[in-house]
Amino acid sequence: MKKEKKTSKTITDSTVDPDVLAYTVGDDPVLDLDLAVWDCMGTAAHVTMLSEMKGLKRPVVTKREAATVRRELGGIAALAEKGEFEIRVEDQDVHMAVERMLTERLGDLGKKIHTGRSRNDQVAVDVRLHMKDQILRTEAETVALAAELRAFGIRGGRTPLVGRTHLQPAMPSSVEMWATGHSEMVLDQLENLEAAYRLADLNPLGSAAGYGVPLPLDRRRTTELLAFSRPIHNCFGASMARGECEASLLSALAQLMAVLSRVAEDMILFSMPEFAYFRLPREYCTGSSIMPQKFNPDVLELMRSKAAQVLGLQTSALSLLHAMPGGYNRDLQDCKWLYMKGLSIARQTQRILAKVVAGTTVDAGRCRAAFTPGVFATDVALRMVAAGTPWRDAYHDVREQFAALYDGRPAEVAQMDPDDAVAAKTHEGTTGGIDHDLYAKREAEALESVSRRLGVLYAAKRSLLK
């Protein structure tokens, strides 16, 4: 007897081989749970626009019907926010799950909501709304970490700290300069996140499968309803921009993680017993299964690993895109996991690093004890310049003294007081010229911008799903 071939039914296909269905669906039933509220929001805007379309003999959806759909979408979104929304394998994704639920509740009216729309522009809208929300929340956490580093600098103050190049002692620095330098680098990552935000803030809805539809869709209206800055004008370009958006965000996250990894590496080095400038909080260190004395900086070491992971995710996204033909291709589905994973890693890393920084203390005695005469070499040469010696002559004179020491020959070298050396540099941005008000202003402005834009986004959500 011939064995009957198993198939599964979906909302878009009559029958699909279950292995093929599982392979193509992938992780979407899990990943798309994060998009459910945004899918409801995008659908509400689309249905509202359909009810307002001009030039048709009869409306696709009446305004009363649109209000009914929005009310049901609000209920589905509420389920999603409570973790009670389910995406079945047969649904394939969040879009079909929402359509299925609307059809179950509203009958033929639920079957109308996809008019003039493709899952291509639908998922692009969901992803961009999700990204806008997540980028702004990431920016707020970036500011929080920068502020924590600045606070560490204030606590450490002008405690002398050996500045290093090539990991070798170089010139006098301070705990304040080290901490606020990293703080500024973290704050500067807002520029990259903002670039990703600007790309995400463009509306692809109405591009359908990438070529538009023969209906008088009002793309400006959905742009207004969804609080996007403007529509992506070209429908074909709107379809192709989906992967670009994810890659742009991953690029920003990779650069952010590279900065965080460098903070972590400095903290690992400076907390080593050989340095002992910093003492990490015990509750953020782990032990050994065999060595009872160990308090290991595992959490900071993992930040280096996580930075490498996000860089790999960025590379994966760009590799996925680089040889893809124009128009929609299913490869783009895999971009979703890449950017979501990158966001998760970066946000978690920032929150944990802020905790570690907040609990770390400074051993001022060990910091000062690390100053050897060589750290003051440049300062000594510049004192000679101030007394009238040409710079290059002063440089070679001092270099010869330290070369003699290096070679084991007798030499007299000047030893300065570390605190005096730190206080002697007063120009902008050096040990005696750190402007905390400048950082505080940047932090406040960034948080105000984040709060304002989140307010606009969530006001649009409430208006559509009330």
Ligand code: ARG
Second form
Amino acid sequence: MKKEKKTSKTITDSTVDPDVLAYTVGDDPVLDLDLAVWDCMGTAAHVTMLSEMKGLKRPVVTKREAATVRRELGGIAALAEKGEFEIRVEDQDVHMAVERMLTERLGDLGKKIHTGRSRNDQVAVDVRLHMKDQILRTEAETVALAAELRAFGIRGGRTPLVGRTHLQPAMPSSVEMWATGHSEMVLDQLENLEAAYRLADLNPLGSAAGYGVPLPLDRRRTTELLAFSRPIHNCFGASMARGECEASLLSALAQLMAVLSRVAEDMILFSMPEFAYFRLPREYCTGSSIMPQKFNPDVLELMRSKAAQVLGLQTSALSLLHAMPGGYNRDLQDCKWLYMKGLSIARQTQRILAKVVAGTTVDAGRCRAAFTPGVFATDVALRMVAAGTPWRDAYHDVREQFAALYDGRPAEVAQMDPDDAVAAKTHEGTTGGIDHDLYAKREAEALESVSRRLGVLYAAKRSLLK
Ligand code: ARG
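Mind giving me the form predicted in complex with the named molecule, seeing as the form predicted alone was just shown?
Complete assembly follows, chain above in first position.
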């Protein structure tokens, strides 16, 4: 006797084994919720373009019908923004959930919206719109963190801080130099985020399954409607570009996280009782279940592990892409989780780090007390140079005094005052030559550019989804 096979019906009208369906759908019903608004926007642009298509005997959809579809899409997007949009397992993903809803509401008109499009170019558009929005928001937070580090530098000012190489005391530095140095590294991460943004800013719509369609699609028109910088010219290339911008973004995020984790590591070290240069706010420290004296910097430690995680996500994305055959492959669906997770970790980390930096205080006494004679060794040798001694002779002279000290022989090492040493270095970018205006200008320009581009993106969204 033949056993009846259990299957599930989907919008594509295929019958799929429920276990296989669940496996292939994966986390899309949850992850795609973040794409819902962008999916509506992409569909609105596609339908608008369909209604304007020239050279057809009969329009696929009329302009009036396109307006009706846009209105419904506006309603669906509003539901998504309120958190009331639902993707069922039978829908598989946001794309078919939206099509189902439009068909429920508009009948035959809803069934026309997918004309000349594939979920392959559809999801690629959604991801890129979502990414553009997210990258810009990430950039604004990156600038906020850089500004918070700089504010810490202004508060700490020229408080002397031992500069280290190999973790060993090296040369006089200052709290300002430490903080603005990290701030500048954070700000530089905008370059990598911008590279990812430029890739995300290309329009794959109209490539359909990756080979175009025998319809006079106007890919320039959807590019304009969706506020992309230009279309990805080659349809096959457009299908392969999926995953590439996710990997580029993850690379930028992994690098950003590496920078954040170095700030975190310095703060862990400098707030150790043995250093005690910095004091972390008590409410940002966590205790021990057995040791009552503990105020641990868990929040900063986790930034190291999260940096490792994001690097892992980047590696996953590249591993997923490498040696994948040309054209769409379902593997690409798994890129979605990777970049979304990377964004959420990196954004949360930079927000929390900004908060910790804002609450951290400097113990100027401990900072000054850490200046052992060795920290001034180079400066002392350079003082001898100023008095006429050739550099290498001065170097050996001072080195001999410190070698004696190291070996426990009697030695007379010259000392300096930490504050004088900090003030004595005045060239560009050293302790006495940090230019805050330069940083303030970069921060302001970056924020201006972010808000201008968010404005363009949201204006396009508003005009498509009334
Ligand atoms: N959820 C799918 C993804 O993210 C949509 C595209 C499905 N395309 C296909 N040919 N099965 O990749």
